[in-house]
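Encoded as structure tokens, the following chain is the form predicted alone, with no partner shown.
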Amino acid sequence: MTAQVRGLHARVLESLGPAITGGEYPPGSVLRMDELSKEFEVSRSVMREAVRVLESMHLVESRRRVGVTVLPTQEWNVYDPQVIRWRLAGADRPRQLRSLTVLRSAVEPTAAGLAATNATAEQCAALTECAIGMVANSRGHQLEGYLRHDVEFHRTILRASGNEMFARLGDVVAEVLAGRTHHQVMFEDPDPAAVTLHVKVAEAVRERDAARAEELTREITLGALEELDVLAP
């Protein structure tokens, strides 16, 4: 696939994907390949590639002589990072954020407890480094810098748990954290209490205190839910 074709393919996806997840094409809608090609001013081959990606996300189903049918929400691969990104960009953002944050509150405390048992010395050092980076970027409206360290902190916790299922949720958590920042569902500076909790989690993991790591991480996720009550009710 040439760079030009990749660019066309990406442009179609970045328009059609959010339109589907945002309800512009409700479940059951039938989209015709010829009409889509004309609408987006691309060849049928580019359109077919874009539809294949949407099929891989279970957003649509393509059938000969029928067309491209938008599938019910229950069929969507809601763990796909791109689907999450599109949904967070739409009108249903508050509900999506809450759903994902509840998922975090169910998974991450357990992962942190496991990390206190299973983390390598390198992972313990990485957590400490991330926590220091979060502190350094927690003032002066440095949300993008803070986000980079926050995302890596939580990815490391999930990987350090030693559970491959938890580790695969790293991209999901990254999209939640990025969505909160990019869609202004954050205060101008992070909550100082939350920053301190991350530092304490890194300490608990390093000290192999599983109960404390789990308890502190639960406080982080509950705090994130409380922020949604204020910023995205």
Second form
There are 2 protein chains.
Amino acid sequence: MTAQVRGLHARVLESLGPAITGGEYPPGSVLRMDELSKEFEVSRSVMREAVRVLESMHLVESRRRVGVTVLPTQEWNVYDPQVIRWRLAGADRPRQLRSLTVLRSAVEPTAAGLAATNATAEQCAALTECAIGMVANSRGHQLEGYLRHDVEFHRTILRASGNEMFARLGDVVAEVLAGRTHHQVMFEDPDPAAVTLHVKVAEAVRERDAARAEELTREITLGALEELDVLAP
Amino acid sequence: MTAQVRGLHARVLESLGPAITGGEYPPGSVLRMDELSKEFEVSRSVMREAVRVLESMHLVESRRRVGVTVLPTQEWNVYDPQVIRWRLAGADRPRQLRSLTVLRSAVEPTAAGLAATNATAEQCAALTECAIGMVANSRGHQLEGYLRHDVEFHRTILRASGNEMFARLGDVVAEVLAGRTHHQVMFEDPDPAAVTLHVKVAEAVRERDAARAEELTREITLGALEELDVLAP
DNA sequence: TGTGACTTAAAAGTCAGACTTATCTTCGGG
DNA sequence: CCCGAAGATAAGTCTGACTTTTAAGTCACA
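Switching conditions: you have the form predicted alone, so give me the form predicted together with the DNA.
And the full complex, kicking off with our chain again.
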């Protein structure tokens, strides 16, 4: 699922990163390089590589004669996929899920509108196929199959928008959708209304109806927000 | 303006990063660690730290027995503020500016709507003050003063939305606005209609009129898009 | 007592060299 | 023609010595 970790420093990161985003080392905490390298049983060179990466994420700041200081939350590069993953895996997962869903509700309708004018024939076909897949998996508790098509649907919309900033949010949306399926109580089959909306969006994009694609997608994301309000108020 | 570079590796990054995002080393290019450290006249340990950071931005991938490979553009972490700065400073600045402006047009209206319900009294006051500052600097070629208030206005909206993902886009918006003022031909004073819209947004937020704040902000960002279409078609 | 210059020490930063490990390539045998 | 072993290559790791920055403490002088 996650990219295979290459190198020692990556393994250190996978442990230290979540510890920081998870509040185990709250902002203002000061760590020391040699203590860290002792703790993780790696050489100083490996440790500095890990710290450099954390520094590039604005999670920490390293200063001479002081040490490695954890920065306040508002400094963090919250769009970094790795940071998002760490935070989604941690304690403030609900808050994070809400932030990201609000972001979706702002971005996806606009992206869908653009997709309606920019999507290639292949992308239109892919959308339709995804929508069909969603319908086919919408009954009888086939959650995994449904999720797979749902993710691919939204990824395709974002990519088809032709805007690279939107396209790059595909992974974020995938995380959010997966989170909803796996970590929230989801006894029932997906909302039939939502499934229908996806079918209609695929239709609107195929017919180059930007306004309709945008509006329908807005309904989808608003639905996701309401769902969140119900499940985690 | 930019954060002061601390350390040798950061100086290497400031040179190597733009070279990669600028296409000097196109995707697929393979660099070698020891050649790089020779070229930049730093030790290998410093060089690896720099490469680790580039790797965390998904600009390159380092593999044993192969070298450091530049990744295709769609892999890049385009939300990383440093990457954004490098790209804005490079050759594909126009394309980048357009992507970011489209992103703004998706995010800011939603953010303004949220700000109308969430802004504190201080934030409302700050908005009004910014709007007044914009009016005061809107005539007589006081572009710098205008820009300062404009940036602060949008920053405040994004922060007041209460959503950290939106708040984090403050720097991006600042870059875009600064880019418009500094790098595009801007002989004339700002569009009076735009100035008025800002005043009205401040008003709408103060009066907790979310729908109006959203719609007015949509007009502002659509104006920015049209401006871009005119200046760089 | 307060202030400013000087000293000290603590921590990160840098470098160089030796060694390890993964993996791509090549070559030889079946 | 395919497969497996051997070799070569470049990154990865570790260690120790040294440098640089800078926070904090100290002391003299006003």
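Numbering follows the first chain given and starts at 1. What you see is a predicted model, and the numbers here were worked out from it, not measured in a lab.
- A hinge is where C-alphas change from fitting one rigid part better to fitting the other better; between the two forms, that place among 27, 43, 102, 125 is 102.
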